[in-house]
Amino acid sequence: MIVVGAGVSGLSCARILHEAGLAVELLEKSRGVGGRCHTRRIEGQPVDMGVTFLHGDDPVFLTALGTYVGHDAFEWPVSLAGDGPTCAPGSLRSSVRRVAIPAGLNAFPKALAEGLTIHRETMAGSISMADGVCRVTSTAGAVFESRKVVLAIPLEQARDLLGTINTSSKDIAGLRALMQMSSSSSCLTVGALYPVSTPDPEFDVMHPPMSSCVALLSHDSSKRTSPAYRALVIQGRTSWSRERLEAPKDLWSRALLEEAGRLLGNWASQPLFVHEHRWRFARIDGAPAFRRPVLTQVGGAMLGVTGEGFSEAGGVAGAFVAGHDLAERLLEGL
């Protein structure tokens, strides 16, 4: 079995298949795993540069949290500020569990990845499916073969990869057409470190109501045990980020820091250390594209597509559940 993408959805799918005794290989374009569950060490301190916290009420997802990081996860955020729009309004419902992890949210996908075969820095470039075999060729020319392949990557990337299959399959054409109707939002993000003597923001997460560029401020160091620095993560609004996605990072980084200074005090615009990250595919823009993962046959081989856009839960929980769902359907087929 080949799984393209070692984000939470791909790892969830691969984990179930692996534990069922199947041989699974994951192809991941990055050096790390976890996708948007991205924890960056800045001056040795973990900073969550992608997803701010894990949240959900799906039993399958909550069970996995308990299994893999239950001993470390704790309730967070507790203190909220601002009444601006959120990217996931459902995350604030009273029935939803919200957690952070002291070591960083990447601890969850790392636990899922334990023992799996992962080809890192390997980007899938094309797919061919014929005679019951699927061949995935990397951009570097390496070829991976299996009777079944799963795409667990952002909608836009999966749509492009499906377009490389030389087939007249109406299922593939229809799937690509449906995927064309959905897209991912972008998010420019800054992680900033300050002296621990810096004023306490007195919130865990803020959603500024009247900001032209900042969608969210996370008091990241409030997740850490004895942090060496005060840490903020500043996330840009979707439209603002999209317009500046290709701009030099120092330009949009400075704009986000200056806005943080306006919102919190001048100190927030003058960090000791900064790290920037461009999220081209930060999250599904609007409602998920599909209610559940897609599984189809081409040339006698099986092709599955999953990810956040294939679950009504949305977010990391949706990605996990969608990967889990597809794995169970593949096992049923066997």
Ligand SMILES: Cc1cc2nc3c(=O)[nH]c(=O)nc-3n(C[C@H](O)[C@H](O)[C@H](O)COP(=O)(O)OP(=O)(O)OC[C@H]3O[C@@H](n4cnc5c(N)ncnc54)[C@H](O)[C@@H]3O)c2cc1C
Contents of the next structure:
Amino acid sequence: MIVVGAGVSGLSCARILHEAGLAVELLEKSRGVGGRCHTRRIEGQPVDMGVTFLHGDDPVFLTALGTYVGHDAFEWPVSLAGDGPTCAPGSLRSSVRRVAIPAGLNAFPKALAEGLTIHRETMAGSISMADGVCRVTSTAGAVFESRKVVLAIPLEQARDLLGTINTSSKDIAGLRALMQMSSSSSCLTVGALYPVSTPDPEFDVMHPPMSSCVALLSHDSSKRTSPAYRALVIQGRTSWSRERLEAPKDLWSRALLEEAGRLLGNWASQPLFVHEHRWRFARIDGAPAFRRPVLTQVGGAMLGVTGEGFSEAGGVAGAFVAGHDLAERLLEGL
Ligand SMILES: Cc1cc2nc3c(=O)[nH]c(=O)nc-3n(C[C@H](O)[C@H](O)[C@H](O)COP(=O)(O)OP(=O)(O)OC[C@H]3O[C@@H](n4cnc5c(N)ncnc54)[C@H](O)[C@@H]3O)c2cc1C
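Having displayed the form predicted alone, please output the structure of the form predicted together with the ligand.
The complete assembly is shown below, putting the previous chain first.
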């Protein structure tokens, strides 16, 4: 079995298949695992540059949290500020579990990845499916073969990869057309470190109501044990980010920091260290077109497509549950 993408969805799928005794190979274009569940070490301090916190009420997801990071995960955010719009309003319902991890949220996908075969820095460039065999060719020319392949990558990238399949299959054409109906929002993100002596913002997460550019401020160092720096993560609004995706990062980074200064005090515009990340595909915008992962046959081989866009829950919980669901369906078919 080949799984393209070692984000939470690909890892949850691969984990179940591996534990059922199947040989699974993951192809991951980056050096690390976890995709958008990304923790960056800035000056040695973990900073969550993608997902801000893990949240959900799905029992399958909650059990996995308990199994893989149960001893470390703690309730967060506790203190919320601002009543601006949030991209996941459901995450703040009282029935939903919300957690952070002192070492960074990437600890969750890292734990899922333990013991799995992962070809890192290997980007799937094209797929061919014929005579019951699926061949995935990496952009560097390496070929991986299996009877079954799973795509667990952002929707837009999956649609492009599906477009490389040598087939006149109506299923693939229909799938690509459906994928066209959902799209991902973009998010320009700045992680900033300050001296610990700077004022305590007195919130874990803020959704500023009156900002044209900042959607969310995360007091990242409030997730850490004895942090060396105060850390903020500043996430740009969707439309603001989209308009500046190709702009030099210094331009948008400065604008987000200045806005943080306006919201919290001048100190927040003057960090000691910054790191920027351009999330072209941050998360599904609105309701996804798919409620479940897709499993179909092409040229006698099996193709599965999963990811955050293939579950109603969305976000990390949705990505996890969709990967899990697809793995169970693949096992049923054996
Ligand atoms: C700034 C930001 C904040 C967010 N906040 C939250 C939050 O608070 N709560 C929440 O639940 N969700 C949040 N999300 C959304 C959440 O991160 C995603 O829904 C979830 O991580 C998606 O997981 P995935 O496995 O579907 O995809 P991904 O995490 O994108 O994983 C896909 C993997 O596939 C790899 N890949 C892509 N193309 C190829 C290829 N051709 N070949 C090989 N590998 C490839 C990528 O490198 C990546 O590792 C946030 C996202 C961002 C960007």
